[in-house]
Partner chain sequence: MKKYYPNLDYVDDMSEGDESFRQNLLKIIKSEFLDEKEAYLNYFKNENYMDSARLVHKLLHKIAILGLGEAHKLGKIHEEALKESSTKFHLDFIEIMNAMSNFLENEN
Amino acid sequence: MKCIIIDDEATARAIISKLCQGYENLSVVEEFDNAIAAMKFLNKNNNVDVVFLDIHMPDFTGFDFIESLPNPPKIVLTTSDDKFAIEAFEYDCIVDYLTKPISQLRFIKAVNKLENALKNSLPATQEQEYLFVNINKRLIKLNFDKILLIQAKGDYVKIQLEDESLVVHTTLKNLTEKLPSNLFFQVHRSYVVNLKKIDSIEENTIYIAGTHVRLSKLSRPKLMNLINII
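Structural coordinates of the indicated chain alone, per the form predicted alone:
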C-alpha cells in the first residue's frame, strides 16, 4: 500500500513514518506539512492507496482536504482531538480515526482495517461494462450505460434504468464501490448518478431523463471538477 502523510507537525510525521516502516506492505512515498501541497501531488499521482491525515492544520482542515478531492484514497485520520469521530465516519473514504499519541497496537488495528477496506474495494475497471445484481436469487446482468441513477432506500437501493427500475438488497456504498468512478458519482447521501446521463444542472438540482435529483453542497465542487464546462 503506497501512502502519504499529511501533518503540520514534523514530530507527528516522523512517528507515523516510523510506524509504517514496521510493515512490508506499507510504503511512505511522500510527506507533507500542508494539505495544499498534498493536493497538488495527488492530482499528478493517482497511485496513492492511503493518506494518513491530520484533521487540524492551518487554514485548511483535514475535512476540507477530503472534500476537495473528486476521488479520495483511503483515509486514516490522525488527531489529538476525538470530538470529530462521528463526523469523520460520514465519509466513505475514511477507514479509521487514530487519536494521538498513537500506540503501536492501535496502529496495527488501523493497518488491518486498511487491508480489509482495500481488499473489499473492487471498483470495476474501465474495460468492464456491466455487473450482475442478485434479485430474488436470480443474477441479472446490468449494463452500466443503461443506468440513469441509483437511490438509497435503507438496506436496499433502487436502480433507475432507461426503461425500468430494479430494487436490490444492498447498500448504496457497496454498490458504488463496484461501479467505475469515471462514470458514476455520488451527488447526495442518497443518490449516485451516471455522469453521461445528466441533462442539466441548475444550482443544487440535477436533471436526468425527466427526473430531478438534489445535489449536495459538499458534492457540487467535486462534480464541477468532473464535468466539462465551457
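Structure of the form predicted together with its partner chain, please, following the form predicted alone?
Partners and other molecules omitted; one chain follows.
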C-alpha cells in the first residue's frame, strides 16, 4: 500500500511515518504539511492507496481536501479530538479515525482495516492459489497451501514445503509481494510463515511442523490480531 501523510505538524508526520515503517506492505511515498500541495501531488500520481490526513489544518481542512478529490484514495483521519468522528463516517473513503497521539496498537487496527477495505474495493477476480519459482532455469509450480514457511538467506530464500525445501534466487521482500497477505505473514526480519500452518506459539517462538521460528517483538501484536484467538 502506497501512502502519503498530510499534517501541518512535523511531530505528527514523524510519528506516523515511523509507525508505517513497521509494515512491509506500507510505504510512505511523500509527506505534506498542507493539503494544497498534496492535492497537486495526487493529481499527478494516481497510484496512492492511502492518505493519513489531519483534519485541522489552516486554510484547507481535511474534509475540504476529501471533497476536492473526484476519486479519493482510502483515508485514515488523524486528529487531536474526537468530535468529528460522526461526520467522518459519512464519507465512504474514510476507513478509520485515529486520535493523537496514536498508539502502536491502535495503528495496527487501522492497518488491518485498510487492508480489508482495499481488498474489498478490488474487482472480484479469481484468487491465485499458486506461483511459479525459477530453479535452475526450470519453472516449478508451488501451491500456497503446500508452503510452511520461507526463510531469507542473503540473496536467496529457502522455501520450506511439507515434504521438501527449495532454494530460490530472490529476496524475501520480492517473494512476499507475490503471496496473499491474508495467508502469509512476516514474523521476523528473516521469516515469513503460512498462517494456516502454525501449530503453536509460545512467547517469541512459532512452531510449524516441528520447526521453530523466531517471532519479533514488533510482529507479535500484529500476528495476535491476525490469528483467531479465544
